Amino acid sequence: MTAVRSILCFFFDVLESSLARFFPAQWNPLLNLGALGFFFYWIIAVSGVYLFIFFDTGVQDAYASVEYMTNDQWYAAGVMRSLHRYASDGLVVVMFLHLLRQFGLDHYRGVRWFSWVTGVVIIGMVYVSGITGYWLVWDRLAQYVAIVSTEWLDRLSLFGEPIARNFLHPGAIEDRFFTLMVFIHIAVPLILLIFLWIHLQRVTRPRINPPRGLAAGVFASMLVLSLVHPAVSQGPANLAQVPESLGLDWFYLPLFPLLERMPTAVTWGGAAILTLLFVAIPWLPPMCRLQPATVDLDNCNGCIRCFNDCPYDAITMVERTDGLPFERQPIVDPSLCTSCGICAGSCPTSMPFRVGSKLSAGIDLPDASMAELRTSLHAAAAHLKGDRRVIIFGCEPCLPQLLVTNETVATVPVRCIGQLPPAFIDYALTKGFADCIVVAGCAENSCYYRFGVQWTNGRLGRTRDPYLRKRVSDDQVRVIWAGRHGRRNLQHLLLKIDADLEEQKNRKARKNDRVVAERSKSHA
């Protein structure tokens, strides 16, 4: 599993980096796969409603109505049919890329099992809806899909009578069968929308809509494709003949040749095993759970910052229970907590300047506390020498690749970059531990814990609590969202910082020389 995840991570990192040359971080398609899935869904829904206006459900009328839309009304219904087709294919593509990326990032185990399992159900529903859509065209491809599908279902004797016999000869199939297919093709997507809502129930602020620029670009591309290469039928279905050559849609129908030729035990057994494997993957092997965040009411004033910043709705605010004069207190649900530490980074009591008492935040990670972070900072600073010292605060998902250690550079790990309170940056500079601080984390818009990069940008930009104090100048703090393979970019940044610090030292020396010279003149 680990080897497969590593290969997938490397593949997606390279692909994301390649796309980053052409797209801004917020527009990178690989970082908006879920949102693009919703976008394709809405295109499918709108175009499907339009097509249904012109569609006839009769055996003799279905193909004729689709041909009318494709040829006579190519500029409207024809374009809608092509958009419906290409958006359906696009949904399959982003759905599987999203699944592979989440698997590669290890975002399917622990508290994330719920989204993974509901996602497996969604995949099945998408395929049921898509395959029934091919039946409705009632061309030669629809005939092939209908016969193979029904024969495969009949192998298990799920129905009282074989349903494949409806396709034995031209007079066997009835209009009501098409009415049933239309009902399934419409009902399943509506149920799918409910499952999409369930799929996101454990995700705070899900990214449902892609950036407008990306959405406009994707829609324009599909529109051009619909005009240049419109979706067309493959000749009317004829149950008196067996189709000899067909053009399969390899997004929805790649397994149909196997269903047609392979034994029942292989096809149904393989389908059952594959489904069970996908459902069981979050527990194969069981994930080693990190300790969830805990609340220390003695240091909590119920400010709700942790509640606002939690990426997975693991924190709820309830009525105060300890008698202190505050209205609320947070409660952490261990079954939802990912142990990212973002809540601790938002807590106003995560103050390293505290010396009169133990450093204990109102909410903290037991195995990666603010006190331990301060200790790590002290240890890192103790090894630095010279007047161009740099401390890197780096998040653990990227740290093995970004780790830089020498006599002028030290690295301090945090669970997620969102766990870093801005006060620690102020503390490191004020105490003279470093001449410059580097904040390094996941690629922008691709945070391992979802909001670490976003919240950190807001805190350092002084637009989100807790703010970085104004006494910390911008040139003392550098930010780089390098990701797991951004070591070269980090090295370039460190060289630039070294040059900038050297220039600052020279400017300060020249300024001191001028002051000394002016004083000498005045004395003379």
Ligand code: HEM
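As the structure is a prediction and not an experimental result, all values here were calculated from the model. Numbering follows the first chain given and starts at 1. In this text, rigid core is short for the largest set of C-alphas that superpose within 1.5 Å between two forms. First, how it differs from the form predicted in complex with the ligand.
- Shown in the overlay between these two forms, fitted on the rigid core, is a CA shift at Phe433 of 2 Å or greater.
- Once both forms are fitted on their rigid core, the CA atom of Phe326 lies 2 Å or more apart between these two forms.
- The chain behaves as two rigid units between these two forms, and the smaller unit swings by 9° against the larger after C-alpha superposition.
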The other form holds:
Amino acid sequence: MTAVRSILCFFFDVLESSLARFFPAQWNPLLNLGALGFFFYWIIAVSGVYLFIFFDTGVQDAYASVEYMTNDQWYAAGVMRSLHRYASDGLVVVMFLHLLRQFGLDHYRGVRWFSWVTGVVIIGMVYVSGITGYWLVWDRLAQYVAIVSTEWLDRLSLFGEPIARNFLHPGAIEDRFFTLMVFIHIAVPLILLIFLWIHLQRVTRPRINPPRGLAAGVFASMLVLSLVHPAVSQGPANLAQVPESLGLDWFYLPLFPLLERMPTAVTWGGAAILTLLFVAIPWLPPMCRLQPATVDLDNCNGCIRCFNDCPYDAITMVERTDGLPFERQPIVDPSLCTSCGICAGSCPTSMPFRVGSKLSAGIDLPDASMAELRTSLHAAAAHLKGDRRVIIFGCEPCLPQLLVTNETVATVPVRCIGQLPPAFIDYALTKGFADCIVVAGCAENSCYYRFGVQWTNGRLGRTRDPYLRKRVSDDQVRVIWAGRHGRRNLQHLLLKIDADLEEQKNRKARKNDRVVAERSKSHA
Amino acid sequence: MLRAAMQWVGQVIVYVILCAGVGALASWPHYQQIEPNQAQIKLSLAHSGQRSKKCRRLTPQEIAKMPANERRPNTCARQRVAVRIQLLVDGNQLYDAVVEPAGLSRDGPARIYEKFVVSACNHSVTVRLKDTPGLGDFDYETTKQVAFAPYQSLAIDFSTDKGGFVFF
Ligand code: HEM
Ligand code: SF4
Ligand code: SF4
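Now show me the form predicted in complex with the ligand; what you just gave was the form predicted alone.
Next comes the full complex, this chain leading.
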């Protein structure tokens, strides 16, 4: 699994950095796959409603009504039909890319199993929606889809009479069955929307809308495709004939030729095994459970920063129970907590300056506490020598790329870069532990714990609580978001810092010399 | 300036690739279910075989034992016999099966749904069915000369109301 993930990660990294050459950072399609899924869903929904106005739900007239839309009203209903089809295909593309990306980034295990498993249900629903959609046109492709899918369902012998008998000959098909398909094609996408909502229940602030520029680009290209290469029917269904050559939609129907030809054991057995495997992936192997965050009410003033920053909706603010004069207190739901420590990073009581007293934050990770972070900072600082010392605060998921230890550089790991309270940077510099601090985390838009990088940027930029204190100057803190070239970039950065510190030292020395010279001149 | 222009061009290229991919795979490459010189026979029926035991007259004593509102002259076993079906094309047997009745108490119809590919030319198609107990001859048999056109799909169903096999 680890090898598969690494390959996928590499693949996405290459693709993402290639796209980054053309797209502004926020518009990168690979960083908006879930949001694009929603965008395609809305295109499908709106065009679907329009099509339904003109669609005749009787099996005899369905084909003619679709032909009318495609030919007579090509400029409106025809375009809507094409948008409906191509957006459905686009949905499949972004859905699978999104799935692979979440898998590659290891965003599917531990408490994140929920998003994965609901995602698997979503795949099924997307396919049922798409397949029944093809059925409604009642052209020769619809005939093929109807026959192969009913024959496949019949192999389970669940229905008394084989349902494929509905398509035995031209006189066999009944309106009732066709109307059922129309109903399924409308009901399943609606249920899908509910499942999409459930899918996002365990992530806070999910990105469900792509940035405008990306949305405009995607919509415009779908529109152009619809005009240049409109979706058309493939001749009226004729059950007295096997369709000649068929233009299959390979996004929705790639398995149909197999369903038709392979024995039941392979098709149904394969479907069952694949589904089970997909559902079980988050536990193959299970993630080792890190200890969830715990609250220490004695150190909590109910400021709700932890609640605002938690990326997984694991914190709720409830009425105070300990009698202290604050309105609220946080509680952590361990089954939702990913143990990222971002809450501790945002807590104003994560204060390393409290010398002597035990460093105890209002909310903290028992197995990677603020007190331990301070201890490792002290230990790292103790080994550094010279006057160009650098301490790297690096996040655990990217540690292999960020770990540097020599006489002048030391790495202090944090669970997620969002676990680092800005006060620690201030502390390390004012205590003289280092001459420069490097804050290093995952690639900017692929934070392992979703918001670590974003919140850290806000804290260091002094736009998000808790702010980095003003007395820390910009050149004392450098930021690096690793990615495929993380190691190389870090090496470059360290060289640059070294040169800058050297330069600073020389400048200071020159200034000193000048002051001394001026003083001695004035004395003279 | 040039850089910005290059970015826009790059984006357009990405969108064109996306559209080309989606547009192409939405209906291409084409797929052929059967060859142009072939045709298909679909043999499907749902037919209840006869009861496996003949109905028997109840004796007056047996009738007397029954609750008054359930009294009737005959008793019939619910089970039905399995149905045997054969399909021959130009004398070659393509299908021969004994199909069990559906249902836990074997009282439902025997159902089949089978497809066969034949060459698209003249064929003599024979279908036979036996739905009575015992080893005797088939109860129904129909032979037809069919000139199969390429891609033709001939459906064969069975209905006692219509006197046996029906070709569509
Ligand atoms: C139409 C289909 C889908 C849509 C529109 C969709 C949308 C989304 C969105 C918007 C997010 C939140 C991302 C964020 O803001 O960080 C998300 C998260 C997630 N999705 Fe999907 N999704 C779809 C299908 C799937 C499928 C098929 C799977 C996998 C089987 C999946 C797995 C996940 C996982 C594991 C997360 C959680 C990521 C995390 O915890 O950081 N999704 N999805
Ligand atoms: S450790 Fe992370 S997931 Fe858990 S409560 Fe804190 S912020 Fe939320
Ligand atoms: S951030 Fe700290 S002080 Fe604020 S509510 Fe959370 S635990 Fe309490």
